[in-house]
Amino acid sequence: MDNWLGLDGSRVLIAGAGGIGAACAAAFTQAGARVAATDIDRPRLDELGQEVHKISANVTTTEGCEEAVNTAAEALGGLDIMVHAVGINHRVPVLDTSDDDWQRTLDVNLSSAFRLGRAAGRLMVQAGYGRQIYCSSVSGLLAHPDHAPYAATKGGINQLMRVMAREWAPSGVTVNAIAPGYVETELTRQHLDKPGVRGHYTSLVPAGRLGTVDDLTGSVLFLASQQAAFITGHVLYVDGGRTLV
């Protein structure tokens, strides 16, 4: 399987050391890749395996993004793959959403994607090879209530990565996104634990269950692999059929 993917020795930066990012770091390491991870939360980084090179950085700033990318490239001897798994959600109606909550969600979810992608893209375009994968969401397509800033950022990521894909395709760089459905992570667990919420969301998924972070890593590894060399600008829905209903 690992040889089929062709990821052995690949140099990977994972942005976000939480549930999805941590799972991706483990999956890439198992596939034989050399992995660096960046997060502002040092204790969260320290929970990753010893094989992972850990970079403390604030990816809501241009300086933090460039530091993370350049440090990873220096530590790994280059950069082949970048996975963006950074995100927050503030579940309130539009009329109750403050300017601060709106701006923070944009900074963390969307601006970090632009700044990290731009910094990694410079290296990849120059090298003539690269893979970028972004964590979008079914919220970028569906109109969930109480999700306005989050949904806006995920829709923004979908279009951002399409433009990156269009601009960088001649240089051998592919840019894609996965769009998870209802997945239990640190970001969603507190909300899912509210009375009736987990059952309600499960009832909306044709597969009859919520997703796990391990349901997502195969899609990320595939999009990062040599097998996906002719796939770019694509949003891959990993949602148990949620977007079908």
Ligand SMILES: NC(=O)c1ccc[n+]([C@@H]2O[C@H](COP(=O)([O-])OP(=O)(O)OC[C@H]3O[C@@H](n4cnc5c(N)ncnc54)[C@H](O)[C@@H]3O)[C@@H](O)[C@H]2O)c1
Given for the second form:
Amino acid sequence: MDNWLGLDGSRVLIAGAGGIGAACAAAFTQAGARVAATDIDRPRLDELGQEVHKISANVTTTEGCEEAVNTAAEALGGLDIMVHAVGINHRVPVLDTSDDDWQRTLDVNLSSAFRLGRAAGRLMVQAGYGRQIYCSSVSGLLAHPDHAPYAATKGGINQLMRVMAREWAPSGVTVNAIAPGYVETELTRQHLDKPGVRGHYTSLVPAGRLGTVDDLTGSVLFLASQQAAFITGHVLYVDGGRTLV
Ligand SMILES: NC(=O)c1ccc[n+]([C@@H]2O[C@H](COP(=O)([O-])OP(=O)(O)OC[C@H]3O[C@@H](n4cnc5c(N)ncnc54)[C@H](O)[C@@H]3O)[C@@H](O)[C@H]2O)c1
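Can I get the form predicted in complex with this ligand as well, since the one above is the form predicted alone?
And the full complex, kicking off with our chain again.
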């Protein structure tokens, strides 16, 4: 399986060392890749395996994004793959959403995707090879209440990703997204723990359960692999059928 994916020796940057980013770091490492990870939260980075090169950075600034990408490329001797797994969510109705909540969500979720993608894309286009994978969400398609800024950033990621995919396809760089349904991580735990919420969301999933971070790593590794060379601009729903209903 690992050989089939051809990830041995690949140089990977994972932005976001939370639940999904950490699972991806472990899965890439197991597949023989060399991994760097960046996050604003140093303790989260420190929880990653010791073989992961750790880069503290705030990806809401251009400088933070450029430095994270360039530091990773220097440490790894180049950059073949970038995974964007940074995100926040303020769950409030539109009428209660402040300008600050709106702007902060756009900065963390969407502008970081543009700035990291652009910095990594520069290196990948020049090298004539690259794979970028973004964490979109079922919220990029469905109209979940209390998710306006978050949903806007995920719809934005889908279209940003498609344009980058089109522009960079002639250079051997593919750009895709996975769109998970609800997965239990720091991003969702408090909300899921509210009375009735976990059961309600579970009831909306035809597969009859919420996802786990390990449900996502296979699709990320596949999209990052040699096997996915002809797949670009695609949003892969990994949601147990949530978007079918
Ligand atoms: N968990 C889910 O149910 C779910 C579902 C669909 C999509 N996603 C998406 O997957 C991605 C990862 O989510 P997760 O569940 O692992 O969340 P998480 O909260 O566990 O991890 C997110 C990480 O982003 C980091 N981060 C936040 N602001 C930052 C900044 N300014 N600079 C650098 N790092 C910063 C956090 O420190 C954290 O480690 C997000 O884009 C999220 O929207 C998650």
